[in-house]
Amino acid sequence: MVVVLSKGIKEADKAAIRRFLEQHGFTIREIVGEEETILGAVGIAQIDLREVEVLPGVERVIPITKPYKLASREFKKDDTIVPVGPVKVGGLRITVIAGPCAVESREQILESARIVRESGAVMLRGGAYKPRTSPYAFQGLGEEGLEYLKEAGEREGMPVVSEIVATEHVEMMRDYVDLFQIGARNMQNFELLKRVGAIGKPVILKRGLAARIEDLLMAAEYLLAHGTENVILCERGIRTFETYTRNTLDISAIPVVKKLSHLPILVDPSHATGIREKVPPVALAAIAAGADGLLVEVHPDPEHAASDGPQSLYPDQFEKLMRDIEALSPVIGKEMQHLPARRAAGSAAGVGSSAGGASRGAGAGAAGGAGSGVAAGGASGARVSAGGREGAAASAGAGVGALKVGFQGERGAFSEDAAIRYFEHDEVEAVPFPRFRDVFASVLDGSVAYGVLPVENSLAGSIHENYDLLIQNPDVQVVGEKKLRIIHNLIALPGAKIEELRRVYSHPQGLAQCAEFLSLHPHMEQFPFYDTAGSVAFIAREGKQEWAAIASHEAARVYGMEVLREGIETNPRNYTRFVVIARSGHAEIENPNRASLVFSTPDKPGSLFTCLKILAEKNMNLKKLESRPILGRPWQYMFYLDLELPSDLSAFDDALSRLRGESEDLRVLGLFRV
């Protein structure tokens, strides 16, 4: 049963409820959510639910009807996110685990780890004990293979996963692996499930060759019931009459499991197909169907692999697959998960710009954390890593609470979503502000460590106010960027019906971007509001059944509202680009690949062309060009540019040096990675 506790329950009442349930033979799991706290009570005992409902501090009791209790969505309505070292599996992330089928040698697994890490995988897989159909096939290197696997993972900063095949290996393997894998053949090896569950480490559980979805969830129940709270399911294909592929991938299992269980689910396209060329399209289909990630076999030399060579991807195939997943992710509203960037040995330096250009200050960060600075009021970078935002918490007072990040709007705004997604490796406290300039002010006075601001929408164009604020605040620097797909939803009070709605509130752009949908419902009068999420908060406060709002799915959740229609935007190719800002000299950036700068030009023919020609000659790709009027100087303009930087940053140094001679008021707003 699920016991929902009253808000503000006294600790003594909670303890009394626990004692009552335990005395009746139940095992208790407490789950603290944003909206409510519950006690999950499981066991074989029978009890009249009314006896629990009358206990002080109990709001309501919900029976769990499924045979799998702890794994069911009834037990926990929010998705479970499984932490494995720096990696979190589930939620809005797409997690890719990759490596060879088997560890064959130290050199092979070290090379495999390097390959998959560089392509973007976040965990390393490799079998040390291989259950094979033939007793004469390669069975793995055993503990020696685990030693090599652990070394490779530590070298590349990746958690490692390996399959366990026998109960006697549990204690030995626990110190080698970060994540146990229980293979298809052992899915119903209940003694093994009990032993592994009792260890408490996270576990990947693969679906058996002929197992129903309920069988898989019941196997997960064994793991959960015996101690571990972190189980990741894996669909790897089942046996059917079809023989062309190794197995038949049951892709429908992904949305079915998502409905029945709160546990994350991965897909293993390698074992599902058994054919190298079929792995990428099946992998992409799995992601599109809602899988939380992939388990992919990659080998440096598949033709000479000791096992499963025909289904192992070549390194270049895996790299392309990762790029394709990156492109697909925003379409389905998810993020590719990245590891924190590895810092170059012996260097804490970032990239700033000095009077002579962009200098890489050796040891500048170690000396004072400020970097080398930027001429004329510019900004050095923040140590926000490539893809991983490494050290963000450290530079903002980690260890004393969550990282404070400011955004404009109400809770549930798209800007808040962008902030949480950008700082994916940190515990974030997103702080709302009514105006964009308030976000800048709070970054400058230290109230928040970072700010996240929208600067451009793919349909509506630039958000000029924020470009102006970037130009007007020389003590703020750009340290990062995030692109987010904007999905609009029609939101109203629970129980409302579309045909009974009479008003709809949203930001003017939200209303404009949903014009086609709204034209089909002329009975809804449109009312512009200052913020999409704020419009949801407003109709929630007003409590009128005939009013609706257009905003994000998260805004509906935050304010306890109901989504009546999802994805009502006219054009699904609706993306917003956000920039992340920090105080100048906040910290440093390593290996930047983008730069933002502003300058004005002399009033003479061809002056802008001359400046842009300098950048072109240095092979720097122009990603954005925006002109803004200069306050107090009619008919004169500042030009805002985003540049793609070459790997050799000396070209940027040279370009800056030449630009200073051809432009006016040149300032580097920031160097960062995307």
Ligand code: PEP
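Rigid core: the largest C-alpha set superposing within 1.5 Å between the two forms. Treat the numbers as computed from the prediction; the structure is a model and nothing was measured. Residue numbers count along the first chain shown, from 1. First, how it differs from the form predicted together with the ligand.
In this overlay on the rigid core, Cys611 has a C-alpha that sits 2 Å or more away from its partner position between these two forms. In a rigid-core overlay of the protein, Ile238 has its C-alpha displaced by under 2 Å between these two forms. Put the two forms on the same core and the Cα of Gln509 is off by less than 2 Å between these two forms.
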The other form holds:
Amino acid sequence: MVVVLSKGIKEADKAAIRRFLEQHGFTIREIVGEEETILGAVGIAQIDLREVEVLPGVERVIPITKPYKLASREFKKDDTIVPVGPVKVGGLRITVIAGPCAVESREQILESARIVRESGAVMLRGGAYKPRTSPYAFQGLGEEGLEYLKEAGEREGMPVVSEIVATEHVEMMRDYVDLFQIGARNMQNFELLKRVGAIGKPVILKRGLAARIEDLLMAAEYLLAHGTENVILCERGIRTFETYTRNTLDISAIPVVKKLSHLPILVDPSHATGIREKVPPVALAAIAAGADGLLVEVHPDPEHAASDGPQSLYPDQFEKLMRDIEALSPVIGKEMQHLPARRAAGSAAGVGSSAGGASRGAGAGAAGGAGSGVAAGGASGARVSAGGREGAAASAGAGVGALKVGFQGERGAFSEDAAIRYFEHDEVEAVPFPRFRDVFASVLDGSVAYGVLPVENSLAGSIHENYDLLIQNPDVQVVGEKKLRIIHNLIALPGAKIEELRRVYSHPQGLAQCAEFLSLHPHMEQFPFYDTAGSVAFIAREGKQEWAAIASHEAARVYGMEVLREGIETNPRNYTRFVVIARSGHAEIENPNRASLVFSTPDKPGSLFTCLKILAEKNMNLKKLESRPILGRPWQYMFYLDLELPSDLSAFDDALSRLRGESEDLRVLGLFRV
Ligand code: PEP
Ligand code: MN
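Same protein, different form: I have the form predicted alone, so give me the form predicted together with the ligand.
After this comes the whole thing, all chains and molecules, with the earlier chain placed first.
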């Protein structure tokens, strides 16, 4: 049963409830949610729920109707996020675990780790004990394989996962793996489940070859009941009459599991299909269907793999798949998970010592001029700078604890979402500000470490105010970017009905982007508001049943409102690009691959052409070019450029120094990684 506790319950009452349940043979788990705290009680005892309901401090009691209790959504309504070292599985992330079927040698797994890490995998797989159909097939390297796997993971900064096949390996393996894998053949090896569950480490549990979804959830229940709270489910295909593929991927298991359970679910497209060529399409389908990630086999030399070669991706196939997932994830409102940036070899220890790069300010080589604060300096400093996000947090007065990130708008704003997603590895305290300029001011005075600002919408174009603020604040630097799909929702008080609505509030952009929906509902009068999330807060405050707002899902959640209609934007290809700003010199991103520049050109024929030619000659790809009037200088224009940086940054340094000679007021707004 789930016992929902009253808000502000006294500790003594809580202890009494616990005691009562324990005396009746229940095991208790306390779950502190954002809205309520519950005690989940499971056990074999039969009890009249009314006996619990009458205890002081009990708000209500909900029976769990499913045979699996701890694994069920009834027990816990929020998604479980499973931490595995720096990786978090579940929620809004897409986690890709990759590596060979089996560890075959030290060299092979080191090489595999390097390859999959380079393409963006966040965890390394590699079997050391292989449950093979034939006793004559390669059985794995055993403990020696685990040693190599651990070494490879450490080298690349990736947690590792390996399959456990026998209870007697539990103690030995716990020191080698960050995540235990229970394979399809062992899904119902209940003694193994009990022993592995009792270790308390995270476990990935694969669906058995002939297991129903309920069997999978019951197996997960064993793990949860015996101690671990961190279980990841894995759909890897089931046996059917079909023979063209090794197994049949049950893609519908993903939404079914999502509804029944709070546990994250990954998909293994490799064992599901058994054929390399089928892996990428099936993998993308799984992500589109809502899987929290993939467990995929990749081998540096699949032709010579000791096991599962035909289904192992070549490194370049894996790289392509990762790029496709990256492109797909914003469409479904998720983020590809990345490992925290690695420090460059020989990097300086602290942020203070990162003197080079675009943050050198108006130092040597600056062109000066026109009060626009020209910051110059080469890019190569970025190669030896350190710290990135952590560095800025420490030096920008955020203090210990959460990283403070400023955004414009009210709680639940799209910018807040962008901030939380960008700083996926940090505990973030998103700080709302009324105006964009307040975000700049707070970054400058150090009261927040970073700011997150929208600069461009794929339908509506640039948000010029922020570009202008970037020019006006030379001590602020762009250090990152985040693209977010903007999904608008019609939000009202719980219980409100669309037909009965009379007014709809939102930011003018929000209203404009939902024009088609609004034209089909002319009974709602449109009221522009300063902010999307603010309009939700406003209606919540006013308590008007016949008013609605257009904003994000998150805004509805924050203000306890109901989403009446999801995704009402006219064009679903609606993305906003946000930039992350920091004080110049307070955050250097390693291995930047993007630069943002701004400059003006002399008033003579071919001057812009000359500048662009320099970039063309250096083979630098232009991602954006836009002109803007220069404030206070009528009919004169600045050009904004976003460039793809080459891996050899000295080419960019050269281009910059030549550009400086041809342009005016050149400023590097920032170097960052996308
Ligand atoms: C594996 O992941 O290598 C494996 C053996 O998978 P499954 O248990 O799904 O067959
Ligand atoms: Mn395999």
